[in-house]
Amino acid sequence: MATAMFQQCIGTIQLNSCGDEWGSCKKFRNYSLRFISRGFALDVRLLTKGSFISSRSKLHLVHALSSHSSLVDPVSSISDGANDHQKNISESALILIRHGESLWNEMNLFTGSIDVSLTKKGVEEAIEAGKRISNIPVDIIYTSSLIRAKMTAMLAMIQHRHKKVPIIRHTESDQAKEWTRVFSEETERQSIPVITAWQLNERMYGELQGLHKQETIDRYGKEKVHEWRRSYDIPPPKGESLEMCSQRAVSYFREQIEPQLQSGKHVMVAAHGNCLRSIIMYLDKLTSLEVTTLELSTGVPLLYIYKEGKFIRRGSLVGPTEAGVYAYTESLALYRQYLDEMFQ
């Protein structure tokens, strides 16, 4: 009789693909399904032997063959576990990338807020940056509104092993939001939102924009130009000081980007030298004197770990290899293992 009742209530279970969110990747060890039918109960325990399970695997109940049986759907249990894991995430990654070489960098012109594209070398730098971060999780991308930063972000993400598609979110009007909606949940899961913000633009150089740097020295004198470029609070004519640039960039970072990190999201920021110097000043608690001597190379990613309310820099500003730039945490090592297993 017990055997007949067991056959009557047993259901079919299969593994289906779901989202690829790194936040959902975790070790699943013991989950139970409980089949109940008229007083007869059977526990079926699922064991994974502690192996690392990708978020592509998710249990779905397909059907129960008996209309008289009822059961506890395992999906909600696993989802709850994933949500608990998300809430308890102890660290998240922050990648900062200065854009690759621009056409005006190559020509030695003051660029500032002028919207110029990358050079061939700049494209190559962006691609190399992407290779260096190809094993680091990215959930959301922030760029300035300028094309050289957006190009750098897009080219870098082409190299990422996860193969998610970066999509610029247009929010400039209600119509732009409506016309750029994605109506497929699966496509949405395979995408990375890219948020552009003018607050992350390069420092506005005022009347210096478009001038050759040597021409500027000839016109205003070497000391005055050095003062404009390297002081913290002295702006060029009709332009921004580093302090003014810092106020908008850091405010945006604290209000928009830092909450993403606090929620467990992994963030990449592709922006500009002075904007990123300002953010690094905030992250590393640099003085106004220290930040004026900080140099950032084009196309070299810098990695921070956000953990317990603190930012910890991993590795140095430059390095010949990925291993030379980043010292992996346990969480990042697990993510790389996940990529090795899923995309080898």
The other form holds:
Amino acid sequence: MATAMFQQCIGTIQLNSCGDEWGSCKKFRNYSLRFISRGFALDVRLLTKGSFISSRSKLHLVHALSSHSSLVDPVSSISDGANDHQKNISESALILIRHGESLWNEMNLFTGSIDVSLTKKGVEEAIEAGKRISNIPVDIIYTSSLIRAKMTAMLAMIQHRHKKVPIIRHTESDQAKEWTRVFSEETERQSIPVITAWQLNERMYGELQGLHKQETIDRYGKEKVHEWRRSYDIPPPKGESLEMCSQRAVSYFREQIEPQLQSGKHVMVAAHGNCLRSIIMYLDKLTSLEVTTLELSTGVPLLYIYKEGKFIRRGSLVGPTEAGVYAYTESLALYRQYLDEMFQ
Amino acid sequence: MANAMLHQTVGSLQLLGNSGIHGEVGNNPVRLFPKGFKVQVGFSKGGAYSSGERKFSSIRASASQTSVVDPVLSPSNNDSHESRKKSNEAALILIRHGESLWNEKNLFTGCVDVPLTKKGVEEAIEAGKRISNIPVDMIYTSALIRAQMTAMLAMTQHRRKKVPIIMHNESEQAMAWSQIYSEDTLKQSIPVIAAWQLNERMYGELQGLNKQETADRFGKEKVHEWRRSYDIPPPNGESLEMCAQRAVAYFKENIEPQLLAGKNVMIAAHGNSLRSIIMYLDKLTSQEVISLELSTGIPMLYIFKEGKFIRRGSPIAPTEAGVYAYTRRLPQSIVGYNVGPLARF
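Please could you give me the other form, the form predicted together with its partner chain, since above is the form predicted on its own?
Every chain and every other molecule in the complex is listed next, the one we just looked at coming first.
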């Protein structure tokens, strides 16, 4: 069907190196396409009347490489990150979400790495966050090992329009790995792996964990507590400083998450205030002074575009009810259009 | 206040020995009947228990001491009350999680860790409303997110305000990092234990397969056999018998002792692991268990008393007129939440 036609197109292009045969593809779609070969990769540029309006036509994005031509569904072509050749050309989205109110937040207790769940409000914040990212592609999700971050990710993804299924990966034992195996390729393709990592946990607050904030001030004095909370490198007793938290969060990011982005995968990270600040410190190259004053809103996702080895901050995503004049990038806009058409 | 009054009342009881005491606590007539060394508060109203603003307190006295304790805590204050162990009742709530994303797509899920749909989230919240008045001291879930989320969402509806805290013991560091440094806070926590033994039955090579597809591939009868027999496992998977073996063993070794000690327990898990447990609680045959269907999102209540499990059906939603009498103790505990000075939220 469409697949065969496209393969022919690509086959032809390869043989003719961008000759006239691309014209045969034209009649398939309502949009004119120009194939521009750049090295061994092809870009599809979409020329329409200028604005992206959702319509009934079927668009397919094609990425072809020297090694093989593959016609894939536009979602995976944006997301199929396995191709090194694409490194320089692909963009990937990085979404950061800080979880919302937890039961101890509500009670004004220091939480740190204690595994406390969300309040009703925190649940709503997660759902709201999900609505804001419902049009941004997600290929892989990273969360901390704490339930409030995991729930935030899962609740957010319920709102996503693409209908892929997040599946939490279990590696804690051989049995866990064996028991969570999926036996259908098709099903795997429709899944988004979710990886839980303690390195993305909230900063460990040591002997303050479970203590009431006012109580702690009374006990230790306002300045000491302020110092522990807001300095860069002074840890509370038996706890982590922001610096220590940064160290493990950023190295996890660089070792595990950045390679995914490099290979073109779109990543969502659902985590906590301090570990996300640490990551943002790395992404935005902030100083330690700047990071201690950085406050992340809860439940409001932050978008970065990873392109050519750089992180471009694209701000906070607006809710779906607000008129979107915010143009993220061309490929993200195309993805959104694809979703619009899929779900007419 | 109310506390002092009750103390006095109880005090008088002891002196008077075996005769019953009639009196008034708050606005309601109270009759105290000594039973051995135990005192129970019974009350009669128009018959139906509807949620209202009445204030009650329950009183328990035992041979060793008279104590008026917060009814919510009394089942759980088990460290020093060895003598009470056997006369305690403990509530056991079973909740089967609601719709998951693969349920919706009609794929065999088994132990694959798939989260809830919007509907599954709503079912969890609904379930929570139904148990919002039943005391919970400990929570057990499987290792899968759909059960854990069901438990956490349900507890957001709970009136008691104790905070569920998930226990982590996967490594030394995980344990060290989960230390709570305030006694008060610890007392206001409900430990949540995640156990793979409560996972859904592992479906082996069917995991991720479409149900129709599988019927086409293996034949309708074979699939039916795997799904509904007691002891025939799908390829590389578990039979219901194998699932029951590990779920019930876990229940007997870890959960039952909690109930014995008077703790109220909630288990949030899956269709097959819960049926297995119910098979044990209700002493069902293997034939009976394979035809047992558990509704999703509708909690089942059991009362554990004197070593026996008494099935008390499904707690109804708070908007429905309550004609269902749980036990004497439970309504008192429920009501304990309403009592200002005695309530410890």
